[in-house]
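Quick heads-up: it's one chain on its own, the form predicted on its own, in structure tokens.
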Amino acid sequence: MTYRALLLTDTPEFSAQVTELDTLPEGDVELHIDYATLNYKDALAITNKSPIVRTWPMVAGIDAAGVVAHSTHAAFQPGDAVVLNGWGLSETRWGGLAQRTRAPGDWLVKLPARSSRSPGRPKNDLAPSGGGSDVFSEPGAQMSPRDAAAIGTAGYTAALCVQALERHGLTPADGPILVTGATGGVGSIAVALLARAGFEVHALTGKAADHAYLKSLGAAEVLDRADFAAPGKPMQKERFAGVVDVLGSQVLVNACAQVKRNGAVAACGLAMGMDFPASVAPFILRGISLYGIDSVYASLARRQAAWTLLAERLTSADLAGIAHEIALSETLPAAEKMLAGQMTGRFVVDVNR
């Protein structure tokens, strides 16, 4: 049985095209994929702008959401709705921009049900802590594969960042949280998650036209990225209780220099560079903490907790304002648009059209 997939090849030269395949990767769970996502990392791989792919040929896509078709894994049965991301997808393992795939069941997360449980009463040390009101809807309804794709690796990474700040002990009473790269996938979801928990969110962007978008997600203030891009003093005015950073480089340095005493920074990206030309001053004189967020190989417990948080704080209506649906055949031009900085929110890919 053949299926359609976005296949990347490197012989005789690089190409990316939607084609028919008749083989699947190894794994004890077979999925019928409903939706995938186009992430920044996917865009780099699809356009061959960065050496993401390490095994050729490669089916692109670091996300997949759909339904179990066949399983020999004890935890999964046909019909289970699941999400798959990380674990080397689109690098060393065929990814999710396809109609079908197979994967080890230990990599999959069942889509959680919506919950009315307050984030102020965590179930365990991986669950969110801190203040906030019950703004969740659809209690008991399961998150759909489309919503899971709208969240994708970017949103799941945002949840891991928010959990790191909340495990650190930050609450809305401690002051505002800065989110850099706020119009992107990670930033958009981070703004929404923090705002739903009652935090005052300051969103950093270089896109003046997207201020209204960020305010619609819950941002209280929108800041100009240019104000953080140039080298500054190692210790600057204390402004933020915490930071979610996806940019790295000088922006991360200036953000750290403006974090309040005993605050925290969750760093998960390098859109502006891998360098970190910083001073140790904020860390040893103000006692701030820098948490590195690895979403690719996070444990199953952390993954489940992150997806539970996402189900609790985001509704389908929230995601509708973030996600833009495209067909599998539209991923190439969409990737170019993303890399050109012309994208706000998330691209959700309907792999069956």
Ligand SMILES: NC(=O)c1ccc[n+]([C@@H]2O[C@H](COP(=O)([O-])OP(=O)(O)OC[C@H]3O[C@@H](n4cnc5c(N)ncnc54)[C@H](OP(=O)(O)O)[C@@H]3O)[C@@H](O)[C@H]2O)c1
Given for the second form:
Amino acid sequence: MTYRALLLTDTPEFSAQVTELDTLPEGDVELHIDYATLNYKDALAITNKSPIVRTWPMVAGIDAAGVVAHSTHAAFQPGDAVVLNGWGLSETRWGGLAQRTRAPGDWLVKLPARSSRSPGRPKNDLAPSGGGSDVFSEPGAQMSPRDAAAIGTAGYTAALCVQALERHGLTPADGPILVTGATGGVGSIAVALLARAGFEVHALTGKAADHAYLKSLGAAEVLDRADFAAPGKPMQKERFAGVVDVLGSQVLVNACAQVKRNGAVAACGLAMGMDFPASVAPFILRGISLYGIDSVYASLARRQAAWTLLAERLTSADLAGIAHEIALSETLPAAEKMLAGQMTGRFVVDVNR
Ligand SMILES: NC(=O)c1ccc[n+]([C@@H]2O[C@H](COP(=O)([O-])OP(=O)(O)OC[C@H]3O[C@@H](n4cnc5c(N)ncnc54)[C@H](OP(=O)(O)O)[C@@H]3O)[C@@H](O)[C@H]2O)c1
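Form predicted on its own done, so how does the form predicted together with the ligand look?
Next comes the full complex, and the chain you just saw is listed first.
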């Protein structure tokens, strides 16, 4: 059976096109995908702005959410609603911007059940009945594939960042948490997750028009990115108990310089730059810690814990405010918008239209 996918090819020159395919990657679980997402890394890959793809041709997309169609893996049955993130998707493995895929079952996370209420009918007409849903799941219901896609790698990475800070021992009593790139995918969900846990969140953004959006997610304060963009003193006034950083470069340096004694920074991104022109002073004189966050090869246990946290702390109403749905054919212009830093929230891709 053929299926549609966003295929990236490099001969005779780079192209990104929605194409019919009839082969699937290897794996003991076959998925019928309902929704995928557009992450920053996807935008880089499908515009060929960065060497993300390592084997060609490649199906784009680092996320997929849908239902199991066939399985020879003991943990999965047809109809199970699952999410797949990372593991080299769109780099060395065909990814999720497609109607179907196959993957090793050991990579899949079953969508967390918020209650025993049975999930609705799957959106994908190819899928067997009994799993998934084409709507945002309600509080108390199992997380739907659409909710999982609204979260996607960006949201799951935000959860890994928040869990790193909480494992460090930070609590709301320790003081405010700074979230950089706050209107983006990782940032938006980090703001919401931290606010739901009672943290005072200070959201850093370059978008003056989005202050109300950030407040609606739970930010207590909205700060101007420009105030963190220029080189500053290695140790500055202690303001934040912790930081979730998606930007890297000078913003990460200034954020570290403003972390309180024994505080912690979770760094996951490079939207501003890969450089880190920092001083060791805050690390050795204030005892702050810097945690690097890698979502791609995180262990299954870490993934399951992150998705459970997301199910506990985010409602469908939160996600409805963050996610913007597009069709598979709309991913290219959306990617350009994302790389231009004009995106607020997350793009959810309906791969079946
Ligand atoms: N380590 C991992 O496993 C992992 C996983 C997921 C994502 N990431 C990385 O995390 C970063 C954010 O991903 P995302 O999905 O949240 O991306 P996104 O939705 O595009 O958000 C990034 C945000 O950063 C700010 N920004 C964008 N371009 C900028 C620039 N040139 N200079 C300064 N600020 C800029 C903007 O926020 P404001 O306008 O609000 O400032 C933008 O909304 C990316 O670098 C991505 O590769 C890493």
